[in-house]
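Only one chain comes next, encoded as structure tokens, the form predicted alone.
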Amino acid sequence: MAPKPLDYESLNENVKKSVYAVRGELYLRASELQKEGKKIIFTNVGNPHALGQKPLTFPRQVVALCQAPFLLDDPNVGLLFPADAIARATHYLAMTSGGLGAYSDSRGLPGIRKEVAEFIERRDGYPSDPELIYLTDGASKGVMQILNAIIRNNKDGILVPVPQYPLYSATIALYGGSLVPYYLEESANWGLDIKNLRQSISEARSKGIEVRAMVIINPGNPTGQCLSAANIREILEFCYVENLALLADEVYQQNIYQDERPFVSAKKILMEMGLPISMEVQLVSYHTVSKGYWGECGQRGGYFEMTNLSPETVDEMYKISSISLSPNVPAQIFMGLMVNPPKPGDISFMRFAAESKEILESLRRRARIMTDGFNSCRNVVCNFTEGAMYSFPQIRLPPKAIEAAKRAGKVPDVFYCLKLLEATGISTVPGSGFGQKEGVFHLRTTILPAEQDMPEIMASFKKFNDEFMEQYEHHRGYSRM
């Protein structure tokens, strides 16, 4: 009897070849560890909110007036909301044609939109026009979409950061297209070569790939690491030279830990380069609210902006933005938000500031704790995590435990957290889910866990990885890179 359209064996091949680690066998087996009672510490994925970061006040008062409408006919409202708060939902409700219960345009509401491109013009310091950016359901379905759009067949190749955000990976699958990997330096605290580059297109074309596109997530996901400007303008070159589209995954801007690197957008690099390659090379840039001090994961709201596309692309990509009909309103509301926050003066400006700033102080710290309680542990070394949300350190496993692994069915990193995970509760990503050099093992964990829990989970980590090495290792330690 021939198989059903939705039993397994006729699915499409490429749902069955794509892999998104972040959910896979670790985060499944943390939860059925959950269900039997055990505390689990979901450090697998970036989401703030459910590590106990508290919502920011400011914008959860104006979307809650933007969702009970009511509210604002209330001769008290004014007792439980400060005034620029219903000043501010007064403002986004005459955006929409019917509340936050009515479809919008499919790029955005166009209000929302011009935030946008002014949140964009302060930063960079160069015009952004409202056509060219788009909202969308986080920036995952903003890759999605571009990337949809980019790869025609398995012959198109996207460069792509190893270790790199499995969104890319598992979407490079599902489309069919052919992800093109390109290393990061682990011992340059995870910087870009350009050589690494060069070797990775040449390679891909000797096979008969057509690179057609490269991504950067800057900050790193999972590295960390923050590109430099001189870095960016490199990339850029490359991208002209080689007639690339660059995707630039910014969704970490806010998160910054140190002060040698900031955060510079590739747009702005792009601007500041000048003839002929501010206007020949295709941009698109990426940014949420999932991430940051707002770690509005569950809302869902991101936004795209497309540089030197064609006004034909453009009429393409809203195309395939209307299938959908329009993204979810609240959440373009909370990136109306985020890129319009309160500003010196109005009433919830103090407490908006003070809340941010204790949050981003809190994760520089608690950066700086997980660094350190890695590096203090035999046979892991970790390099600082200059901003994103997240520590890789390298597991220098013995091959005595390289060997259990294999006999287990295992890949070693993948033993290791599982034997973490059942020790300790700790839920992390090996760093195959990622990429990784042949023979090199890694784990992703957040920094999100509550700074006062953080001595006790490094404390419990080194514990279990010190017994952990006394099982699998007759004599103590490897050389450290």
The other form holds:
2 protein chains.
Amino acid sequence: MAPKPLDYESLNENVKKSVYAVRGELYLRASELQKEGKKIIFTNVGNPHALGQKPLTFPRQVVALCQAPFLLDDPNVGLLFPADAIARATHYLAMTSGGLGAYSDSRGLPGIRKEVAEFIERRDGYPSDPELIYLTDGASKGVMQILNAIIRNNKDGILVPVPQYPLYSATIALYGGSLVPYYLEESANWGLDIKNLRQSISEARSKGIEVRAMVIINPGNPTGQCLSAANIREILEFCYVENLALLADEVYQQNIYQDERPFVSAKKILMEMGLPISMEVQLVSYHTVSKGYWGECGQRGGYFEMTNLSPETVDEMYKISSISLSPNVPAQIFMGLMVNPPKPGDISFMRFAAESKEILESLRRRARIMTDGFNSCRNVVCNFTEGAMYSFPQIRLPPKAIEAAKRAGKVPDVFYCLKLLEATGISTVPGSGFGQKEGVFHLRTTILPAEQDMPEIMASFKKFNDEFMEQYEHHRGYSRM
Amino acid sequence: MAPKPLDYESLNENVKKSVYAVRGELYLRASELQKEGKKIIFTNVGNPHALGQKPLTFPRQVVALCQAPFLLDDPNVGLLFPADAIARATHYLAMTSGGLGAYSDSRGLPGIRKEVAEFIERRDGYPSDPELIYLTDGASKGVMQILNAIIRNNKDGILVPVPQYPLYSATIALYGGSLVPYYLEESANWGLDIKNLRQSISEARSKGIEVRAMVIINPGNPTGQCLSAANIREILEFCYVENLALLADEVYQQNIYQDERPFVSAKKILMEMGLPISMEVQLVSYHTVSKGYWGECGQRGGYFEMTNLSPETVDEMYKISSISLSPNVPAQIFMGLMVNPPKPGDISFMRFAAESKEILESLRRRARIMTDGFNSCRNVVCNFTEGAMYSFPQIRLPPKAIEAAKRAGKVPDVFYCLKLLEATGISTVPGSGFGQKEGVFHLRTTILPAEQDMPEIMASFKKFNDEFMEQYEHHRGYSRM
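Output the structure of the form predicted in complex with another copy of the chain; the preceding block shows the form predicted alone.
Let's see the whole complex now, leading with the same chain.
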């Protein structure tokens, strides 16, 4: 009998080729174990609230009032909500035409896009145009939209860091393009060496690939590194010379855990470089309400800003946005709140500042606890998490473990991570999901488990790891390389 | 100089080919006029809250509490929220792992998907499996996901009704497939004649197109017709014989304005038909929180249910959903509330029922006022809006108007709609955006303007139309054909 249109064998091959490790085999097995009653520590996704982080109070008050605008007329509203939350809800509702239940403009509410532009101007010291800022259902949707516009066929290449966040590999496969990897240097704290870029692009070209865009993730996911201004400048020069659009994934810009390299945006550096580069390099920059000290992942709010794109392309992006009508409006309000938080003197300022500070300082401590924990384990080495929300330790698997994995039909790091999951309930993502050099193995965890649980989690990890290494090594006392 | 990667000429041709009329030239011109201070009546999108429809109170109370869960511990909460809203918020928060700020499973919260399955079972009288129900950011995103999986290349055809909702034409173009039109019969109240289907499919095949799926919109958008059970049965037989997947867009299932043909789902008819058809025809059915008497468009909540898809395909859809992590969680709660509304005896039941009834009865009256208004105009004929939210009158343009349009470089119905907009502020969508037979012209309006404004809007329309016809006709007294 002929296969049916929605049978597996009849599906679009690009759909089948697309792989998304963050919710792959490990996640599915962890979900099964959870159903069976095992306690699982989900560190596979940067999902802070799922691991106990409390939402910031002020933005939730504002959005609750926007959802229930009839409360604004209730004489008792002041018993439950502070006056500045009430004022802010009124401010945002006035930007909508019909409240949160009405589709907004497909690019997002003009008033919110203006607040985003003002935020970018304050951050970078250069002008930002609200007409070039589009709000999206999370940053991922914006990344997918731009990649869909760039990729025409399988000869179009996109430079992507390795290790990379699998959104990029999955989306490039889905739209039928070619991923062109460039390697980050683990031994240089996951730094980006421009030589590696040049090598990657010439290899790709020798295979007939037209490289059209480059992705940077800063701070890095899964690697946690923060790019220096000098490094970003080199990247922009490279993009200028090679005629590449730059996609700057800057969703972790508020997650910085060291003082040497504060976040600096690609847009700011581009503007600083002056003519001709500042008017020539096409740049799309991404941000989100899901990360930072907000962690409002479930709301699905993001934006992208377009720099040096032609007006016709900006219009095309508008058209594509309009097919699904509008990004969700509540998350647009969260975006407004994120870029325009309470100010000193506001009633809610002290509380907001205290809550934010507590979250960020705790993340900084957890980044340290986790790195130190991994580095205390046999055959494990780990760079410090400078930014973002992840730790990406290298696991030096003994040859016998690699053989055992092969016998089990598993990629070695998947084998290790599955054993870790079964033994401890810690659900990680194998490094192979992000890309890594041949014969080198990693795993990714978030640094998000509650701070008070961290020592126990790291002890549990160490116990598992050291026993695993013991089991698969010939001799006791095999030393770390 | 070489074009840059994000210059218009370098973009993916499918992106450029994709056209979305609902937010096209008319909408853009209307937005301009609004900026200039003109009062615009936006009837281009089915966006009830933007035209003054108030949100239902109970679901907004529940979602506001879910956004601000700290209110649940506040001793004053009972002053602002009824007990059943508090209980329901507690119920939904318990389904999440970390509240609205945490990503859910990429398919949506299991508890909500169970409530959706129970709703479908009550509606149809046949079992529904929560594992085959995926929640989405509005129904559009689900339609796009399935079409992306079906379409492999430009020889893959999708049968789409004409006139159609342009989501389908835009998405098929975006993913590089071929739209295969089948015509609805205006003279038979926009009925679906199976003969037209057979003709469309054989014409497509003669051009080498492999037709893989068929779309039905029931109730119809823009045409408003409700399919009879007998008609759906014919369609399913046709899909069985021709090996087509059926995509059933049923987002207007709660918007019915006559009693002869109540809504009946494709799933229910499929199950009634028994073996082999009930086990063979692949069906994907869509629903949303944006329509019905909810109109919660801005929240972006929807679901699709998969029937007779292989487990491998269901897994592939899970994988694709996971690339953008999860649908927004607040809209998932709205979906739960829509499929599981307050019941008789609940504190909020009377208010909820009264609000719902008022909206639906008013829509029914407005459907009548609008149809009658159009039919009172010179050279305008209009079928009654049996369901959905739109009126789709045929505008019989005199030859001189068609010539004038050509001189202005406009499609004739675009020319008419632009003149209408400039004269009256009524923002409609020209019929050419939905597809229509050669030489026949329409426009689409929603039936959503506030009921008290309707007489004035229709009078304003009639005045414009009748003067337009007067201007472009040779003789006074030219009678309606």
